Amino acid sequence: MQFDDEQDPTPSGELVLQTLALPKDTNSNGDVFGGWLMYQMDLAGAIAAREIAKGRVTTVSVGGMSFLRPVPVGGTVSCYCEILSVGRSSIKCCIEVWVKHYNRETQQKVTETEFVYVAIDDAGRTRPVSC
C-alpha cells in the first residue's frame, strides 16, 4: 500500500527518536535497509517502555511490517510510540516511522507494527512492571 503526499495522515503518538540515514545505512540504491529502520523502531519502543516500567525491558515480540516507500540517504527519520496497554509486567506499543526528506516540507508515513516489551530484573528474569 502506498500513500500519495497530499493523503498521508499525521503520526500517531509521541516523537521519541530521530535520526539521519547515513550512507553507511543503505544498500547499493542509497535506499536504507528493512533492518536498520525495525532497529531504529525497536530503540524507540523499549525507550517509551523503560521510561514506563522504571527499569529494564527486554523485546519479546514484533508484530508483521509492511513498508510503503523507500528511505534515502539523508532522510530524516523519525519513530513514534504509542503506548497500547501495560500489562503486570508487558507494554505494548506501537511504532510509526516517518521520514522528510531534506528537500521537502512535509514527511512521509514509512511503515509501523507493535512491538511488545516485557519488564525484567538484574538477573533478566520478568518482573512486575510497577516495581
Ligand SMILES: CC(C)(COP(=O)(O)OP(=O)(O)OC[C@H]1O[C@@H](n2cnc3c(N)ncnc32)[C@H](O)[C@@H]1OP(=O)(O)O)[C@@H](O)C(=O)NCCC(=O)NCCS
The other form holds:
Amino acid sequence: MQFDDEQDPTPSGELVLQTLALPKDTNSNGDVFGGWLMYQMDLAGAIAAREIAKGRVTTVSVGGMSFLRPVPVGGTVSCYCEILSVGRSSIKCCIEVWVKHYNRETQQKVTETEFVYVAIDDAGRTRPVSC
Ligand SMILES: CC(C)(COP(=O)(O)OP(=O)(O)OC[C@H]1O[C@@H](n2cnc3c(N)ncnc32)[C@H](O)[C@@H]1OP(=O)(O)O)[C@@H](O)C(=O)NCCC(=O)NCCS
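Can you switch from the form predicted on its own and show the form predicted together with the named molecule instead?
To see the whole picture, the full complex is given below, headed by that same chain.
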C-alpha cells in the first residue's frame, strides 16, 4: 500500500489514546507487533464509543488493515478516532494510528481502519445508544 505524506499530512479525528512503544511490545526486528497496535486501536475506539453509548460497549467488527511503516521502540503512538455513524445500538468509527519518533518533530501515519461497537446491557444484550 502506498502512502503519501503530502496528501494526508495530519490525523483525522480526535486524539483519544497516546502511549509509548516499549521493548516488551516488539518483535525480533525491534518493531512493535501489529497485534499490539490493533489492541491500542480497539481500546481507543471503545473509549470513544462508550462516551456516546453512555455505558458498556463491545466490539462487533473490525475492518481490514495495512501497516504502512514500522513502529520502533520509543515511538509515541497516538490513536485518533472519528465517529462515522451512530445507529440504533451501533457506533462506527475510524481509528488512525500515528507514530512520532523521539528524535523527529512530526508524526507519521501507520495504519487506519473502521471499528464498529455495539451498546450492550449488563446481560450482554444490545441496547439503544440513547438509553
Ligand atoms: C455484539 C452483539 C451483542 C450483537 O448481537 P446481535 O444479535 O448481532 O445484534 P443485532 O443483530 O441486533 O445487531 C446490533 C447492531 O450491530 C450491528 N452489527 C451486527 N453485526 C455487525 C457487523 N458484523 N458489522 C457491523 N455492524 C454489525 C447491527 O447492524 C446493529 O446495528 P444498529 O442497532 O445500530 O442497527 C453480539 O454479536 C456479540 O456479543 N458479539 C461478541 C462481541 C465480543 O465479544 N466482542 C469482543 C471480541 S471477542
